[in-house]
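As structure tokens, one chain now follows by itself in the form predicted on its own.
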Amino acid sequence: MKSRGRHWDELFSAKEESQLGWYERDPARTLEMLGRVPGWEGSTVMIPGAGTSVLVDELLARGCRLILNDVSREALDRLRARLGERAGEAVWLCCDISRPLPEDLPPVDLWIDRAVLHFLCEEVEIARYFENVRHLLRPGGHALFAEFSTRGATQCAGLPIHRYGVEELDRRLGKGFRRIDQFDHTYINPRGEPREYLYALYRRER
């Protein structure tokens, strides 16, 4: 059976960034939600499933310190090449986000997940993912999720999807998190196809 990392390596190797089904030219919706977080610029940020996202460039331009995770080494290599000298400003982490994270990572102010969590379909993987959120995100920090909504597609990139509503996100995060904002968003992928997303922002209270 093909590993998760190999699956994504092959997808990233096959096409240019702008041709990938999840390519987002403008991360305005994510930046709009971050506007609800006081003083977020200059924060320490964890991005699981960073891929080759242009959000990385936007956050670096705003003085953020980044931990960039992806299961695909091909994606991280391409992102590192694009960033050039700025690549040295980030911590690079090639691993499955549903596995325990290295103990030496610093606490983060922001956890930003655009379309990674919904690829975890096994209960044990989902539970470990949220353990990582609680382990790394400091009290007072914020977590932003952009996942396929309950009205969204059931598959993406040849893989099954676990779709989310805010009720499940609330439950998975637990009582230590307070939901700040949410909205539905229809993303139009490079093939012109609509994809229904849920954006939800949380503050960790304790």
Ligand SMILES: C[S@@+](CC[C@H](N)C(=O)[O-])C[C@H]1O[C@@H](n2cnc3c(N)ncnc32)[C@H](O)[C@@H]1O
Contents of the next structure:
Amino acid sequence: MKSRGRHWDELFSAKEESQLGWYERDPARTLEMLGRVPGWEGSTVMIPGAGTSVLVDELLARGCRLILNDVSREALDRLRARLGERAGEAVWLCCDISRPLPEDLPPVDLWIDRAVLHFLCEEVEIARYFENVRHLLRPGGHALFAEFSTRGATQCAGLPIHRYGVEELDRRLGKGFRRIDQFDHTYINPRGEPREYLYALYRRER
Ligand SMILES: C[S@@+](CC[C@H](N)C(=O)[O-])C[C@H]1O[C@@H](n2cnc3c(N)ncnc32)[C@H](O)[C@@H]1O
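And the form predicted in complex with this ligand, for comparison with the form predicted on its own?
Let's see the whole complex now, leading with the same chain.
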């Protein structure tokens, strides 16, 4: 069976960035949600599946310190090439986010996931993902999830999807987290097809 990393490497190699099924020219909805986090600019941010997202450029422009993870080396190489000199400002990781992260990472103020968590379908992988969130996100920090909603597609990028409602995110994060905002968003992919997303923002209380 093909590894997860290889699957994503092949997808990133096969197309122009703007033709990828999740490509966003403007990460406005994420930035809008971040507007709900007081003083977020300049934060330390974990991006568990960065891909080649332009959100990275926006966060660097706002003085954020980034941990950029992805299971795909191809995606990370493309992102690094695009960032040029600014690439040196980030910490780079090529880990499967459903496995324990390296121990020596600094605690982060923000965890921003767009369209990564929903690819984890095994219970043990989902549980480990949320252990990583709890391990890395400092008390008082915020986690933002943008995942296919319960009205969304059941497949993407040739993979099955575990779709989310806020009730499940609430439950998986547990008592230490408070949901502070949420909205539904219909993303139109490069083929002109609608994809239903749930955006949900949480604060870690303790
Ligand atoms: C649909 S893309 C979204 C990329 C980016 N977040 C964005 O909004 O453009 C999913 C990304 O998650 C990465 N990915 C998928 N499964 C992963 C895993 N288990 N661990 C880390 N990264 C993963 C893929 O390589 C890909 O870059």
